[in-house]
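The chain that follows stands alone, in the form predicted on its own, written as structure tokens.
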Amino acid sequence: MIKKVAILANGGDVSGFNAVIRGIVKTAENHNVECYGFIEGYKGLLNNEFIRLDKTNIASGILAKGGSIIGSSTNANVFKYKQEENGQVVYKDLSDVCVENVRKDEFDCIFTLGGDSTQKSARDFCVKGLNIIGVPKTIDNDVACTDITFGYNTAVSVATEAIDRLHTTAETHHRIMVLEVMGREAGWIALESAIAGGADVALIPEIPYDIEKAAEKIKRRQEIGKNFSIVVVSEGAFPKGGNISTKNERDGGEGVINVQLGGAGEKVAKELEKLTGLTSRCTVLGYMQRGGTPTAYDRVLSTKYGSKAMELALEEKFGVLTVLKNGKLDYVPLEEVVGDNKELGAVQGGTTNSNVRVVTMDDDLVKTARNIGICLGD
């Protein structure tokens, strides 16, 4: 029997992270289980720091609410934690702290809430023995095994209005207009905002671009009197024999992501200026993406997560996330999702052994795109 369980929300924040929250609270109620959260994603885990969230008013009106009413973290890879002992940085593996603290306070269920790296750790604690069932986030969409992640579509969205502002300044002063958006391994929010949006090219981390491809789109539009023209590229495009733009790189820790990228977008707006002739601008939305109000989409959305993952606790289906397949809710192994990644503690996504869900060229957004007309810079 469940009787008590807990959530943690972990990695980047999206929009749709408390609305996740509500329907486990409230399918957890409905069924007189007690729900927790603990604070700051698996830093809480590890801190054994968490909040009664049935019963209360913590959970209530949050259906709206960008964040998460129990934080999150990043770069937390308890598995090989930072820490610093007689002046020097050491790594520890306190994954059995985490696991001695659920024993102690008696959970039957941990609902871990994010993305691949997020899922990677709760497998590596279904080895340990806890039982886990994971709920797929990310504005990326790349989390392996299911058709959509929340948060993604409410990044859309913003990218898609960004675009739509974007277009009329780059048709009154006869510019290119650059769109930087997010995803490091996968293009899907450039290419579903490109074609929402009206975009001319779109430069994704899945087909390596050849600058001379998009100018020529461009050059095209100029002749037939378009003197302006949208340019959506993914922070992980990269051009042919190239390599990816960094920004900066950090000390997070082990197995977790310490390269920041950055410059994608201005890199490629400089070279269609010399190409093309027309001034040329770049706008990086970054965390916009992120937050505030999630769409109607992603709080229907959300809410099923929720909800199903309860549900499935309450048959006592662990080890497993809660994914959409064919417009219906499922779910899969966590072994599935992690793919050949098993080494504990390596929770680092986008390694070649990460099961990431990237763009593959049959896709129908990439038909669509190619059939509309947009340059995907091959």
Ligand code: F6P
Given for the second form:
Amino acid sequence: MIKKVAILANGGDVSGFNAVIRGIVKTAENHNVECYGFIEGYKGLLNNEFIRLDKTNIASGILAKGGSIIGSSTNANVFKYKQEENGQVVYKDLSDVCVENVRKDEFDCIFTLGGDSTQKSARDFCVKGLNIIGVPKTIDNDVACTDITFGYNTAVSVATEAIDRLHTTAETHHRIMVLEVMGREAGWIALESAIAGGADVALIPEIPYDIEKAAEKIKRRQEIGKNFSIVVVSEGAFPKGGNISTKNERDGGEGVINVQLGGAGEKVAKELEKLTGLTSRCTVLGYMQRGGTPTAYDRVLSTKYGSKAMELALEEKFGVLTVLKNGKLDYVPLEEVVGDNKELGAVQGGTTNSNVRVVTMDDDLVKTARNIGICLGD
Ligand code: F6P
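Form predicted in complex with the named molecule structure, per the form predicted on its own context:
Now the complete complex, all chains and molecules, led by this one.
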């Protein structure tokens, strides 16, 4: 019988974290289960810092609130945790400390709200014997085995509004407006917002681009009197035979994504200006996509995911991720979510054996974009 559960939110924040927390807490309370929240994701699990979550405290009135009321950590692979010893950086496997903390406080289940890396650690904790249920989060929409992650719809909606606003200024000044959106390995945000906003070009990591093709599309528009164009670029997009654009190396420890992306949009803007003769400007949308209130869709999806996760806990179905498959709530084993990346503590994402969900060429979004003449840079 489940009596006491805890939630942790991990990785980059998204709109909808709190709606998931609320969905879990409310469902738990309806079944007389006590709910707690670890502070700052896996860091809280390691430091054994948690708070009680119930409808009389901070878990109340949070449905429309951005961020996470229990924080989140972006640099916490507790299987290879960065520490300093005698002035030297060392990486230590502190996962057993986490397991001990969970056992000591008698948590019957831990809910891990996070993206592919968070769910990789979640699966690794299952191997170590903890009862875990994952909930798929990320604005990039690239968690394997689910059609959609919470936070994605809000990001697309923010990007679409930005495209609408760029349209009017582009038209007024006869410019190419490039919008750089997030999406490290997957171009979902760029592709969907390009369709929603009526962009002319969308460049995504899955299709290494030929800048000449994008320029040709813009020139064809000039020929019919359209002296402006909108180009959406994923931060992870790169030219054929070229590299992704990076900004900084971040030393967040082994097992976390260490490279900060940046510059993809600016690069495209400069090259298009040269090739077309039109003035070009780049806007980087950045963290706007992750902050603020969730869309109605994300509020509902997050609530569904949260309540489903608690239902699964009550049924004692552990080691799984809540997913949406063809519009229906479901769950899949975390083993399936991490794919071939079975080594404990290994990094997820950007590796050959990782299982992130990228845009495939037979996806309806790709077909639709091509049908309506959006240039995908190929
Ligand atoms: O994975 C989600 C994401 O928003 C990426 O699109 C982006 O590259 C990254 O997080 C940025 O992370 P950080 O918060 O560490 O800068």
